[in-house]
Amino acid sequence: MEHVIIIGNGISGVTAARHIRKLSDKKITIISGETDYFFSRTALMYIYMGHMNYEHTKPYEDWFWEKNRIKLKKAWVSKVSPNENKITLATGETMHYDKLIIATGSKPNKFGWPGQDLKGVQGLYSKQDLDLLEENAPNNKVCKRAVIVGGGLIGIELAEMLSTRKIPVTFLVREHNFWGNVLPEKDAKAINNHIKEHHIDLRLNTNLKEMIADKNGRVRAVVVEETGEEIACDLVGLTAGVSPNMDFLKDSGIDFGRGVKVNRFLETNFKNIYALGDCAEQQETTGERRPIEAVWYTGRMMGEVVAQTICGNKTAYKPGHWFNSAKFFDIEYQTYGWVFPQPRDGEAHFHWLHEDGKKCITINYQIASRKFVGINTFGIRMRHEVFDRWLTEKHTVDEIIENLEQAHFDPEFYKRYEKHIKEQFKNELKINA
């Protein structure tokens, strides 16, 4: 019986396992040293905030795996030997496979900062990171101040988590605005203001120089590069992005760059080895899609695709139109299509901001053809399937504005803003005519 080994029990690996089981009777083994069972990684913050228990984050009951004949093995993989179809575990145990799926996700970035390995310095990605955070910042008596380094999604999640335990936070962001390498300036400034409203000490245009230890080897302060200022702290959250978790592939012969290199069928340079999710680097990207996309839904899609291929129906990975969502404290964010920080040549942004500063949209479109390219929405929920269809059908920005009600997804009795958005759009159109 063909044996499929999956390294990693995140959304990519587990989706692959589930769909392989639906399609076949192959022997399936999932290996992970992180947790016994699959859990929702995006829910980690809610455990710390007291909204959920760890058990609530497991999408499947513990009996699900045995019932579906998916073997779970809690272990770390230390080596892959493709020429022998063999993996080696950290314990020294070896296992053989017919097909191998690498779905090991990401790890927090470190950039060689002095003091980055001190006690009290950590990232936030794994269940182990969450457990460590409980040790480092259980309350505001043990942790009198935290410093977060890096202005991305994990950074703002960590800021919100710590603020719920009334731990003061200084947030170091090297860009001019929070998430300034992704959001247009007007969107980013609205989020800057929202972060400050939650009493976060947001420091823009600020870089970390080093972390200073106390006599016990625990962090006691960070030093700001630009001014030399020391900021006393008991916790440093390193949230300056993530990178593929693939150190164990060194000397394996598997090709990798920033991630494990795969073709459009998610195959590596060994045809019986595949890579999925955060650790996979696409070699045949289409449109504006990035080679590595550390996003939940793309990982799920990759798992479904590779299951088809492994079970005899060779299928290419086609992610479709880009979309994503997140939450910045109280403001929900969605994006469909492409909205870049600066309009590209021949493109323009239409921006609408509500007077409360917590609801806004930015639409990107082509000036000459009026073709709709993408939208960011903040504080207003929009329907994914509607924008996906509009992007496929290549609607104009004028059609999008005129039919915005069709995409509205806020609950009944929520205030509606389409009228105000249309009025501003028409006024700007007259001015620019």
Given for the second form:
Amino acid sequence: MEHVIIIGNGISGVTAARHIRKLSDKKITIISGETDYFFSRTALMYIYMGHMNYEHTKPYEDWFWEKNRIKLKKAWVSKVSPNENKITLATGETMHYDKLIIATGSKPNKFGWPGQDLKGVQGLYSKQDLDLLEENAPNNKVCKRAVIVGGGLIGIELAEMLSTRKIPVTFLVREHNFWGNVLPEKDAKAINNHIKEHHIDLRLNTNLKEMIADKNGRVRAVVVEETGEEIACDLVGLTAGVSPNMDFLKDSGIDFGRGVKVNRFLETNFKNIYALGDCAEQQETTGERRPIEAVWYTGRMMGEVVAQTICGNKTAYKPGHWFNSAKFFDIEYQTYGWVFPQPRDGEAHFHWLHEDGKKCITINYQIASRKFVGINTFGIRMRHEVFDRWLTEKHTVDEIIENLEQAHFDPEFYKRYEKHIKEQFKNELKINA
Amino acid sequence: MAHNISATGDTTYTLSLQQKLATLLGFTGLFILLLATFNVSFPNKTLWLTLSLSAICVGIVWFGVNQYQNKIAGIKNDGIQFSSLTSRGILAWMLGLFLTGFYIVLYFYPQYLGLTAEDQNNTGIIALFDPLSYLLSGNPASQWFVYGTFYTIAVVFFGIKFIYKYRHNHYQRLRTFSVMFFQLGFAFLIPEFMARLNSESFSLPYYDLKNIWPLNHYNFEQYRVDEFISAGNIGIALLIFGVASIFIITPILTYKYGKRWYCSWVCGCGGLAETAGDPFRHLSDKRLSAWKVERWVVHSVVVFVVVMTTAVIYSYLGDASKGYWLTRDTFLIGVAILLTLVFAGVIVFKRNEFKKDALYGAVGYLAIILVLIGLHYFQGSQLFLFETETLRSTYGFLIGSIFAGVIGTGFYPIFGNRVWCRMGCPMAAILGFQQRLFSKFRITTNGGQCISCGNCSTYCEMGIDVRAYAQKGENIVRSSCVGCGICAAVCPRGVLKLENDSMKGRINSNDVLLGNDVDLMKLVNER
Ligand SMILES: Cc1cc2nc3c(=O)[nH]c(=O)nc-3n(C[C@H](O)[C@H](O)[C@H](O)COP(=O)(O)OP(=O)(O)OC[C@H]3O[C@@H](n4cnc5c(N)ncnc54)[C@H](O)[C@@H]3O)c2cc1C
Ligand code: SF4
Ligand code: SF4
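Follow the form predicted alone with the form predicted together with its partner chain, if you could.
Starting with the chain above, the whole complex follows.
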């Protein structure tokens, strides 16, 4: 029987395993050094905040794996030897595979800042990171102030987490707005305000210079690049993005760039080795999509695709229209299609902001053809299915605005904003005409 | 996990000064009641009762508002898993024991609360409530009046806390207003006022009108039916209303809105669960095995209540049937035909949707039919070996008292706030049966947005593994869902929406959008 080994029990590896099992009788082993069972990384923050405990974050009950004959092994893989179809574990044990799936996810970026390896300096990616955070910042007595470096999705989650334990947070953001390299200015400004409303000391246009140790080798302060200001703190959260986790592949002969290089079929340069999820770098991208997409659902999709290929139905990875979502403290964010921080050539943004400053949308469209390109929504839920259809059918921005009710997804009895949005859109049309 | 718990004894999640004061105030109110229970006599009962109840009410609201007032509106479940009270810690067990103890005394030893023989004056805590009872119904208080008052206070004032907690969520606000209204008006005040209308010559069974059979399992007992009938037009109207509620009103509303119209907008048990029980909702058991137990237990209760009610009505039809068109035989045959029609309908129209559960239905149905035949042969008040009356009182004891009260509410802090609704309530089971098969209600999932975080499953009080559906892009159509809407509220990615839409495509397990291209979705959906 063919033995499929999957390195990594995250969403990509686990989805691949589940679908291979659906389609075949192959022997499947998932190896991961992080946890015994698959858990949802996206829920790490809720464990620290006390909304859920670790058990709640496991999408499948523990009996699931044995019942589906998916073997789980808790170990770190230290080496892959493609020519011998063999992997070596950190314990020295070796295992033979027929097909190998690399789904090892990401690791937090560290940009060589002085002091980045001090005690009390950490990222937030793994279960181990969470445990470490629990040690470094159990409460505001042990951790009197935290500094977070990097204004992205994980940074703001960390800020929210710490603030639930009443730990004062200074948030260093390199861009001139929170998530300024992704969000249009007006959207980002609304989020800036909301962050401050939560008493986070938000520092925009601010870079980290270095971290200073106390006599025990623990961080005691950070130094700001621009001003040289020293901010005393007991915790530094490094959340300046993530990059593929593939150090153990260095001398394996498997091709890599920023990530493990794969073709449309998620194959590496070895025919029986595949890479998926956060750690895969597409050599040929789809539409505007980036070569490495570290999001949950793309990992899941790649898992489904690779299972087809491995089970004899060679299938290319063809993700549909881009979408994503996040939550910034109390403001939910969804996006469908593409909205760039600055409209590209020939494109324009329509922006609507509710008077409470916590609900807004930005629609990106082409000026000449009026084709709808994408939407950001904040504080309003919209229906994925409808926007997906609109994107496929290439609707115009005018049609989208006209039919916005169809995409409504807020709970029943919520206030509706379509009317305001339409009015403003019409007014702006008149002005521009 | 150990370290997680160790981290929590600290300052972060302890009560604020105001919350401590609020707790103190509330407990002072309770303490007065405790003193009364131990027969400390209060000179001015009205004054002391007012003081005590006000202290409790103000305490609850003060505590609740203080908990959320310095927070920006939004989902604030911070520290729920750390607090001893809400994570099965020592406080939870203490509260659980206290509540169970209270229920046991209430149901089985009301004399300790001060209940006395008819012709004597009440003592203890019941006596303290006399002034309020006289004010409302003109009668002295009973243990049920005391309980009803507590219950209503809990629903209304914890309801205020709940509304404040979810002040950003209009669905939650409206729904909670609704349960508060029905509890205060229909369950508490109206029956008391109805009691006022009764006199020596006129006696109407006064009751909570929204309490529908089978929840109100005693509604068709002989003495009640006799009373209804002898109370003339009003009585007959109430009796007809009681029957229409079951066969007309309930199915229509459930078809349009799902069982939530009752379970989380109207029902008193649901009302208490959603308000006072809210901090415990995450304690429900989500395991697949719990779901299996649930289906067996709750459907058995349905069979039990149907058999019991049929037997009860059957037994007195024998004596009183002479004047009525409804004879024992007509009644039995009627019940049999009704059940057969329901069952046949399901088999014919819904076979595909209901494979596994149809089996449970079949078993229950068969059991009922067998019993009916048995009844017919014995032709007496006996049903197999049991007296009808024994059957009824066993039901009342096991289901009405032990399950609904002692376990259902007493164990809130241990099993979660809806164990009764999930495992024991025959009304919920019947509504759920219809919701699963014949209703426009469903929870829609939003394409591929789910990140499998688990908030929805964790906070589902009915123990539904919502995530299991959401992460597949599948709508949630489950008989046990009470439509509380909390899963949709806590979802950080806007994945879930409670909706009433057409029946077509309601269960969409083969039509999912997870972000992949269409060809692949086709492959993935192939079994
Ligand atoms: C805090 C946080 C919040 C997030 N929130 C969102 C969100 O809201 N939405 C979203 O779309 N995405 C979110 N993401 C990103 C998302 O979680 C990732 O894209 C996704 O988990 C990647 O899945 P994966 O299967 O590729 O890798 P991973 O989930 O990283 O799994 C890889 C596994 O492989 C193990 N492993 C690595 N190397 C080895 C080795 N040599 N030997 C053995 N095991 C190894 C790792 O320990 C890990 O367990 C979030 C990420 C984080 C950290
Ligand atoms: S599925 Fe959602 S709406 Fe239904 S009972 Fe559970 S939490 Fe409430
Ligand atoms: S539906 Fe929402 S709450 Fe539930 S697992 Fe998915 S993202 Fe989390």
